[in-house]
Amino acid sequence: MPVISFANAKGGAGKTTAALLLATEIADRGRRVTIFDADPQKWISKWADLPNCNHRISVISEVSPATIAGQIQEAAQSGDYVIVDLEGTENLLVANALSMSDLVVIPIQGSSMDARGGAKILSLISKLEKIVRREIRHCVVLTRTNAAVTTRAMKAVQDSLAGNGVDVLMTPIVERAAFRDLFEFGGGLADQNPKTVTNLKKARENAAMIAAEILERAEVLPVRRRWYQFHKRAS
């Protein structure tokens, strides 16, 4: 039952898109996903308002500081996975997921603004996992990238992340029209029509490369929840 979550201090950073990717290809895959949308704009909660939404998913919109914790452990125990897409900042109700996530992924556009967000979140993972006494498992995926072009920007930012040592995920995600389409018609890329959605199955595979290599770093059984599952036979 891994938690995930999904964090820039910069808004726009491409957070709810890649957390909405992720969702819907874990509940094609016959498993069921808790999204918390902590975003103020609430994107996921307004396409859960939308036709062809997975019934395996279910969002809980109604979130805050003081119950995000709770609330993200009870989702753990019942649930198969459970994704958190937190607002661009830095402030409590962040820190508080943060701190309960199994994996935290940092979306970062090829912008130096993007990579000085997702700076700003791996300084608050180093100090929660002081706190928490425990290592919070994190990558970075970049987003919105030209599928045939990689910028000045992008190239600078991937150098300084590798410098740095952070953990980039090898798929970044591709700027694609069915992307964005889901937000407008609601379900997932396998609810689309290829006949009016361009390059639906590159998009697809997309998609699919970006599951299987964040799924691939969350699906190690979390030191929290063996203390769990001991502590509960133990009871």
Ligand SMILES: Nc1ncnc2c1ncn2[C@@H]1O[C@H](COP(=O)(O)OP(=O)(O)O)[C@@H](O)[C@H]1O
Contents of the next structure:
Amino acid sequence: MPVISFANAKGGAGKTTAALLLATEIADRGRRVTIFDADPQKWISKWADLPNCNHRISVISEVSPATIAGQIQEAAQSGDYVIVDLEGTENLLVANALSMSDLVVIPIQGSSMDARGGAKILSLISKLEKIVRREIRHCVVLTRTNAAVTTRAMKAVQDSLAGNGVDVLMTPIVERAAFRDLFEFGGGLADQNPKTVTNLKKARENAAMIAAEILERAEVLPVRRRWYQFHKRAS
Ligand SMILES: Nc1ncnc2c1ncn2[C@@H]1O[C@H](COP(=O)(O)OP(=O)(O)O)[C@@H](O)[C@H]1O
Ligand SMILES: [Mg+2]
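Please give the corresponding structure for the form predicted in complex with this ligand, as opposed to the form predicted alone shown earlier.
In what comes next, the whole complex appears, and the chain from above leads the way.
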């Protein structure tokens, strides 16, 4: 099953939130997910200790630069969807996880600082593609956007990414209390109470659209087609 990593060299970009939304959406559809909690802050592991943790989600928090590649390979072979939540930095563990990914999702808030952290990952991916000699598919998702307005800073980030040929998801992750609540109360959006969580329906629609866009990009391609795409892009 596909390996999907969430990376941005800057902390606070929305990686963990996006990773958890995707994991819980997949699990709610009856599929099994393994999440690698590769951030020393261990937010995903803390979430897994809260009530309502879906039995289809297993979290692996013991990871190291030396073991991560083998661990990811083993989990992917077991038939689970594999999601890797990375630390907001550039290091060997991040590079090894990206090399093993079918898709790298780069969450970026509409600010130039976040975009710089995203750009570091984009340039790391392009170096790694030469080493592993295949395309490492990647896309940007804009995060914490205002439900009502598009800010000038966000529009500037969006335009600059599109100008550089970066694939940006059509659906941004909106700033919603419901997404923060998951880390307080546990479970996924389906486990939250619509009477106490504001705009839960909107949050669920948003998460479902994001998951659909990510999963459609994460389909595992046969190796030969990957080679073809990589060489076509490189030439
Ligand atoms: N879409 C969102 N809506 C509301 N709060 C969010 C959203 N995305 C992130 N946050 C909050 O912003 C902070 C950083 O997000 P997080 O996902 O932990 O980023 P990262 O993993 O990149 O460091 C957290 O407090 C999180 O709850
Ligand atoms: Mg995080």
